Amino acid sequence: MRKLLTALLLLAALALGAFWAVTRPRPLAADALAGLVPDAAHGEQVFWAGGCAACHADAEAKGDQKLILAGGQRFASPFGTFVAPNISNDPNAGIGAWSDLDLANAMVRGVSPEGEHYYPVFPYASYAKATLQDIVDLRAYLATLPADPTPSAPHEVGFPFNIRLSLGGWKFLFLDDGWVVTGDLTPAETRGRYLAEALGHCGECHTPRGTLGGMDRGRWFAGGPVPGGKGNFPNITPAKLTWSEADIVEYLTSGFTPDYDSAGGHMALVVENTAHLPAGDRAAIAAYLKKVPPAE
């Protein structure tokens, strides 16, 4: 009996150790940003490419109001309702006190300054592919934006999804910083891939998800149901999106389709972001979309 008890305790200790090894937060090394010099002007382009305002500003904001990142937009899902936090420059309610490394850990590792996992509704599964230089530049630009003292509202997530340590298991399964579309790409297609797969996080909406919420990379951009809502995100692979590259560029600029329709819903907010990008970047995204494998 004593040997059996000892064996059970040993197995329990091993299981606990394995659980901790898999689920513990994994921030970047303390010197990960050494030698990187921030460029706030370039950070503005990263800001628009990353879609920060689309989620963290008021959905009805226009003009300079888009730069007030007080949060508050609500995102329903099968796991609960998530509320975009305040990421303004306020040192208490927002991220004004964050370092460059804090933002880098949040974006590429999904880890908060307190060492906790973020929910993947914050699209770090895509931002994980972003360059650290872009993140340093983004932090410099965010520091120039208005501070807002509005407190962040809590997420409405029940048991067991409110156990943040379990998100380490989700990351173990689904956090992958490899590119989805590979092969012989032109410089423009490579740039478009970076904008669409990393900063623009297009796959977060346009790629179907499994039961645990991970993106099905085998059906990249094939569309799927809106989580916790009605309707579907469209298939934007060449199997369904037959627009010319010029048509795609126009849509990302003005929101108008070749059929004289216009972007609606959250996509209208995305277009407000892409319209700020250099014309070459919008053309690069269009070129990349033509390289995505067709999926029905």
Partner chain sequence: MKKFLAGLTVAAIALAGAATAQDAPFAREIKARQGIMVYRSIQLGVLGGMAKGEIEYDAEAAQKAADNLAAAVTIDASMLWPMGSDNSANPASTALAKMWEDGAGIGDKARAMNEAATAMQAAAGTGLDGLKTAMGPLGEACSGCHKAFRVPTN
Given for the second form:
Amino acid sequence: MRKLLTALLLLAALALGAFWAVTRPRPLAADALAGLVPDAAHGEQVFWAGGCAACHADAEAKGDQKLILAGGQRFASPFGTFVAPNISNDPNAGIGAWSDLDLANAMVRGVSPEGEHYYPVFPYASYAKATLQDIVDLRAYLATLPADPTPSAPHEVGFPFNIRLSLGGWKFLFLDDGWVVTGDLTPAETRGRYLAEALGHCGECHTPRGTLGGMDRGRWFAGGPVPGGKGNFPNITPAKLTWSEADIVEYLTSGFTPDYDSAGGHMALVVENTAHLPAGDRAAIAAYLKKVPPAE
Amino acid sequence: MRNVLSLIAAAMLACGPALAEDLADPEEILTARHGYMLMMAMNLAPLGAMAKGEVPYDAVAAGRAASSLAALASVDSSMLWVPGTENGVLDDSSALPEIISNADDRAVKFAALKTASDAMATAAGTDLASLQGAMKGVGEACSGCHKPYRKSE
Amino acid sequence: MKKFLAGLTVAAIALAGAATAQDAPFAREIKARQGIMVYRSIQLGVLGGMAKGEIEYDAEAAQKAADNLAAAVTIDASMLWPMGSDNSANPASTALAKMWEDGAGIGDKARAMNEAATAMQAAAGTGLDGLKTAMGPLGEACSGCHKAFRVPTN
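Just the form predicted on its own so far, so send over the form predicted in complex with the partner chain.
Time for the whole complex; same chain goes first.
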């Protein structure tokens, strides 16, 4: 009897250990950013390419209001409703007190300065592919933006999804910093891949998700129903997106489709970001989209 | 030589500036045309119902519907009547090919609709008798086009 | 009697246009408003084509398209947007219910569209540069509504 108990205890300890091994937050090494020199001007381009303002600024913000990253936009999902937090430069309400490493850990590892997992509604599954140089640059740019004292609202997420440690398992299953589109790519296509797969996080909406909420890399950009919402995210693989590269560039610039509908829903916010990119970057995204494997 | 010339002419035609109607897909044009017609019908419906006594006469509502109708009748719909959008090509279309080829007569019919709708816009808010009086002209203008140019059900 | 007949004719005409689309809730309203949207996009196609240089600038054609757009924008279309005619009532619609909520700002957005279309009307015939300048606010006005009140479509 005693043997059995010992065995059970051992097993439980092992399971706990395995659980901890799988689910524990994995921040970057303390010296991961050594030698990187921040460039705030380039950070502004990272800011628009990363679409920070699309979620963290007010949805109706125009012009410089887009730089007030007070959060508050709500995102419904099958797991609950998430509320974008304040990432303005305020040291208390926002992220003004963060170090470069804090931002890097948040973006590429999905780990908060307190060592907690973030929910993947924050698209670190895509940002994981961003270069640390870009993140250091972004940190420098964010530090130039206004501070806003509005406190972040809590997410409205019920059990069991409110146990953040379980997100470690999610990351174990779905965090993959390998490129989806591989093979021979031109410099423009390679740049476009970086913008679309990493910073622009296009797959977060345009790639269908499995029941546990991971992006289905085998159906990259194939679209599908909006989880927990109305309508469909469109398929933007070459099987369905038959626009010319010039058409795509125009859409990412003015929001007009080739038949003069206009960008709607959250995509309108995306266009408000891509419109700030250098023209060459928009062309690079268009070139990349043509290389995505067609999916019906 | 003639072949070369006609080739060049064909090439020039092909490269010439696109026409407005070439920009839109025939199905889309049909969607627009149906929406346009339906919107006229929806403004006509309350006027007809008042004229028939199905709903009580309401000067404000009647005036509003009639002025919308008149505004719609004065909208330029010429770009919606283009080859490729007729019945026989598109199943959903009940437009006979002649409404597209007889552009001059179509313009006459639309001008008649505008005249009748303008008269309705003046009459509808006045009183029920005026509305009823103007109804006949509008009905005639509608069927003036539907009779010759719409495929019977 | 004549009046009665005229009334009947009118009713028949009004109904004939919608006979096919009566089954689903608000089908007529949705079909009509989508048609008007496409009408606007056809006009925008002319203006945008010129702005992009795909169509040669032609002051007369540009003016005509801008006039048409302004006409289509200013016509009272409120009867096409009855409360409840959103995407949950009929998936043929891409409109979100929040469009009808108090304080959603639909009036302001419609006014912005009106102003942008009127500005285009003033600019389109005066030259290509004026047309191009007026195109930006028009795009913003389109997106202003589509962003807030439409399910993801494109």
